[in-house]
Structure formats: C-alpha cells, structure tokens
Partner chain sequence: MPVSLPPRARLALGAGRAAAAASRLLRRGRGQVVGGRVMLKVDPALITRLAAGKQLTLVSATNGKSTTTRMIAGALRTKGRVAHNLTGANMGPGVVTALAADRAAGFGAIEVDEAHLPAMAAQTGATQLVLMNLTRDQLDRGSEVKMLSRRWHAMAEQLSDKTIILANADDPLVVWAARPAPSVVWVGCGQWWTDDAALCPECGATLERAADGTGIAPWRCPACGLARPQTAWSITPDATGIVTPDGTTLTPHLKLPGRVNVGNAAIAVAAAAGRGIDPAVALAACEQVEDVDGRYINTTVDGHPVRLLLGKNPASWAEMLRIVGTSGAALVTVLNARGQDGRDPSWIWDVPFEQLAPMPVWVSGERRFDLAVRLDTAGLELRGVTEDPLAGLAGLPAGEAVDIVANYTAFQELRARVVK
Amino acid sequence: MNAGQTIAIVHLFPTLMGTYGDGGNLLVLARRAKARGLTPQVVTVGPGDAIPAQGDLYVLGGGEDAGQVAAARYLRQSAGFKQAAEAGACIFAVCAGLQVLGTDFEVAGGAIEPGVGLLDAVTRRREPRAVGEVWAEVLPEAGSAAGLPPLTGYENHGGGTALGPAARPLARVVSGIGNGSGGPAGDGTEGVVQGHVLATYLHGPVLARNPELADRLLSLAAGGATLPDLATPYVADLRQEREAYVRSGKLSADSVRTRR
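Would you give me the structure of the chain only, in the form predicted on its own?
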C-alpha cells in the first residue's frame, strides 16, 4: 500500500437506495480509509448522473420497489458501471442492492424486473417478510470475504434470494433469515460473493457494526493491499452483546452499557 493512496469510492443513488441508514456505510469506509493513511475520494451519483468507470469501490444500499427498479434500469444502461465491473472494481451492495445486482427480481404485484446480472442470483417475493436481528458466521468458501469474524445486522426484506452455481453464500445464518429462499425459515445462507462483488441483506449500517468487513472492502479496493491494524474500541464487546441478544432473544440488563 502506498502512503496517501487514493481510493475512489462511488456511492450509487443514495436518494433511491439508502434505507435504514445504509448511507452510514460510506462514512465508515471514508473514516477507516483515512485512519490507514489512504485518501478516500467519495463520488456521489444521483439519478441521471453518469457513473464513472474509474472507481475502486462502488457502494449500493437498500430501497423500496420503485427506487430499486429505477436503480436497476440506470445501472443496466450505464456504460461506466459496465466498464468498472468488467475491469474488476470492487462492488458492495446491501438488501435491495443485492437483488438489483442479480439476474432478476420480483416487485410488488408480481412484476419481474431484470437485474444487472453481476450475481448469479434470483429474487422472488417471500412470506413471511424477513424482519429482525441476524447473526451469521462467514463461510470458508466465501471467496474474498473468507476469514472474517461473525456478522451482525438487521434485516427487513420481502424477497427471498436463491443463488445459482456461479455464486457463493457469504455466511451461514445462526439466527435470523438471511437470503430467505426455500421456505419460511430460509435456506440458512446470508449474502452473496461472486468474484469482486460482495452483497448482504444486513443493515445497521452493516459496516459500522462489522468494521472488519469495511476493512476487507478497502483492502480489495486498494488492490489487495494489507492494511495496518486499526484499534476499534468496544467493537468486540458490542459483538458479544449482540450475540447474547440474538441467541437469547433479549439483552440482560447488566450487559447494556452507555458509551459516549
């Protein structure tokens, strides 16, 4: 890693795809990049804006059906996004963003919308809706995400995503629904990894709750550079508290601490 290396982070359609605080993922990436001596250059792309082809990391959040459909159509038509994907830029997506990057997805009323096709994944409506806390263990076969500690997050989605043979699940669900295909309880998987694309259903924002995942994305965006360790006070304690919550269904009174 070169000191001061610039990392171009492209924030895609935050006004369309930014539910449940997903915009916070950009703040985490920028802050942690600066703490490592990297220079984050955040480019925000709105509806109708040209998507730059030279980005290192592209980030897409969650959204409602109308915004999701609009985002899928913008991305399918974007020469810049296509060039970036073909060049191997790192792409990270959350919830509806995951669905958009797949082969196709179903929206309210049963309409099927083509996705961008970067993930071998198909999404259909599911019942009941997946809502609640998730605890998931990252799988050894999760490609570029392998070796990360357990993930925590909050899910709220009405779609169930089935993965094809070219895609790999990011994690195994311990508590929650995750990808949600294969019946009311889901198939036990969470998220998708395929080459340089990583996606999850977790909100929180997910990178604030799982800073190691943010660091992995930054490393990939920096060409696989090894980033120096960055102490993150309280993260381990918070993860332990969250694990206690998802395993027991409640937090004990003495495990909740006020932090400033």
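With the form predicted on its own done, generate the form predicted together with its partner chain in the same format.
Below: the lone chain, stripped of partners and molecules.
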C-alpha cells in the first residue's frame, strides 16, 4: 500500500438497493480508507448510468423486489461491470445484492430472474421470512474472508440461497438463519465467498458492526496490502452488547425464529 493511493469504490444503484441503511457501508469504507492515508473515491452509479470498469471495489446493498430486478438487469447488461469482475476487482454485496450476484433468484409471485452469475448460488423463496439478529463465525475455509472475527448483523429476507461447488459459505451461524436454504432453520451457513466476490445477508450496516470485514475489503481492493490497525470508538461496545443479546434468553422472547 502506498500513502495517498487512490481506492476507487463504486456504489452500485443505491436508489434501487439501499433500503436497510446499507449506504452506511460506504461511509465506513471511505472513513477507514482515509484513516490509513488512502484516498477513497466513491462513484455512485444510478439507473441508466454506465458502470466504470476501473473500480477497485464494487458495493451493492439490499432492497425490495422491484429494485432488485432492475439492478440485476442493469448489472447483466453492463460491459464495465463484466470487465471489472473478470479483472478480479473486489465485489461486495448485501442481502438482495447477494441474490442478484448469484445464478438466478425467485421474486414474490414465483418468477425466476436471471442473476449476474458471479456467485455459484441459487435463491428461492423461503418460509418463514428470516428476520432477526445474527451472530456468525467466519469459516476457516472462507477463502479471502478467512480469519475474520465473528460477524454481527441483522437479517431480513424472504429468500433462501443454496450454494454450488464453486462457492463457499462465508460463515456458520451461531444465532439466526443466514443463507436459509434447506428448510425453515436453514442449513447453518451464512454468506458467500467466491474469489474476490464476498456477499452476506447481514445488515446493520454490516461494515459498521464488523470493521475488520471493511478492512479486508479495502485490503483486497488495494491489491492485498496490509492495513495498520485502527481503533474505532464504540464498535467494541456495540459488538459486546449484541453478542450478549444473542446469547441471552431475550432473543427467543423477541420471537426470532431459531437458535442453535
């Protein structure tokens, strides 16, 4: 990593995919990049805009059905995005964004929409909807995400995602549903890693609650550079409070569906 090195962060379709505070992920990335002497350049791509091919990091948030279908169409048609993915740019997606990057996904009403195909993952509607607090341990085999501390976040999705052989789960849930395929309680996996593409069901926003994940993305975007440690006020308190919550009896009282 070089001081002053520019990190081009492309925020994909926040007006279509930004229902759950996921715009906060960009604020966190920019702030943590700056604190390390990097120069973050955030480019926001709206519907109809060309997606730049030269980005270092692409971020896609969660959203509702209509926005998700529109975003998937724009991404599939984009030459710039295809070129960036083939060049190995880091791509990070949350919730509906995870579904969009997969092979295909089902929307309300039963229609199957083709995805972008960057993740070997298929999403179908699940019952009941997965809603609630999540605590998940990152798996040692989670490729470019391996070694990260446990993930904390809030999930809210009606889709269950099954992974194919080319994709690996990001984490195993301690509490919550996660990817949620294979029955009401899900299969215990959360998120997807495939090369430089990382995806999760967690909101929160996830990078605010898990700054080490934000740093891992920045590191990948900066060509594998090691970033110096950075203390973030109140994040340790927040993580501790959330962990205590999921491990207390309160969680089932708040009618979250399963605990393991």
